[in-house]
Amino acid sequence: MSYQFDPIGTIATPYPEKFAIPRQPGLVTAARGVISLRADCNREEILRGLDGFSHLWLVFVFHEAMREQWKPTVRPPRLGGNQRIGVFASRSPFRPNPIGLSVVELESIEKKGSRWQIHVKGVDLLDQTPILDIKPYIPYADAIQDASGDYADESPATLNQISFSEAALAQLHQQAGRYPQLKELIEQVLSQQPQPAYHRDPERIYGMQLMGFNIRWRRTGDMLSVIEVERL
């Protein structure tokens, strides 16, 4: 037996690619999102009561993951991408159904022109990303406070020391008044190294699209110098 969804909407996030996206929702607070709903779920009833919920899970597809085959085992980051365990003990995207599932911080549900729009922030979601169900967040059930996570039981470890080059902060003022939040959204990704973990050369310069801006940025140790931030 098959079963075909078609996704109640998609959502514009600040990441137009996959490389540099957060492992995880809630990791990079100043990554917000925008939920469009398709045309007949468009309606204001259906999104009554939601603003009564700080948080929402939603279900997604990991649409760019999609593969005719798959592999029953996927090797995690988290384990430094060397060991193989089962990819049900894993949020990897390439599962035998492409289906994710994300908590993200609510923040608003506003009427804009004729469509109606759910700001979330928190995102771990390549942009366009189809939506196929959205549900609230309910704490009592939801956070478990003895659960154990194994491998992931704890926050991945992040890198604060992130310099901007004056370059870099020139370009970050020239875009502040449509943009302010975008120093702030640079660093929070950058925290979480989303270079591979086995690159170490300090002449290398890493690049990442991130909400219509190239970034550049080279790593020395334990600091990231942030060389460019480029308007697409």
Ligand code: SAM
Given for the second form:
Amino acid sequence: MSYQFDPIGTIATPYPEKFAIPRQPGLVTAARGVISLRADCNREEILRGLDGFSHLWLVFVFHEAMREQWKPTVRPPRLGGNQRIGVFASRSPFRPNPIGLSVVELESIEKKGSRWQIHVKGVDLLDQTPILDIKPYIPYADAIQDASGDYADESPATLNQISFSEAALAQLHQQAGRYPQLKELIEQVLSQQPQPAYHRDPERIYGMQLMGFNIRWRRTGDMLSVIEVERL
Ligand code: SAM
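Could you output the structure for the form predicted in complex with the named molecule, given that the previous block was the form predicted alone?
Expanding to the full complex; the earlier chain stays at the top.
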């Protein structure tokens, strides 16, 4: 038996590409998302009571991970990318049904013109990800005090020595009026160490796209230096 669901909307996020998206929600709190609802869900009543909750569950489609062939085992980056575990013991996007689940902070619900928009924080989703459902996070049932997380028991190690070149600071300054949180977003994303762990060449320049900007940086030991923040 098969079931078909139409997304209830899409989410706009700062991440136009998969590279550099954090592995779970809440790791980059400066990553904001805006959910727009499809026409028949774009109504005040459907949202009634939602603003009483601080956090929401988003159920979504990994729309850029649709493969006809899925594999029963995957290699989670947390295990160094060498060890295989069952896909159901992972949060990999490549699964029999490519459905994702993220808890995010609810910032506000606003109406822009005729469109309702749900503003959330801490997303780990690609820009324009289709959202299948929204549910309130219920602390008494969803927060489990003594839960254990095996290989993902703790949040990933971060790098916190991040500097910006004069040129990058000038570019950020120029954009500060329209994008006041861009620097914080870049710092939080880079602190998650998006470049592969085995890359250690201090001359190598990495690049990522965030919020319509191309960010370039180098890594020397545990220090990251942002070279350029270019508007695309
Ligand atoms: N929190 C969700 C979960 O557990 O189901 C997602 C976890 S998954 C490990 C997070 C990664 O999925 C991100 O780092 C990004 O590379 C990828 N991703 C996010 N949105 C996606 C999309 N719409 N299609 C494909 N991959 C996506």
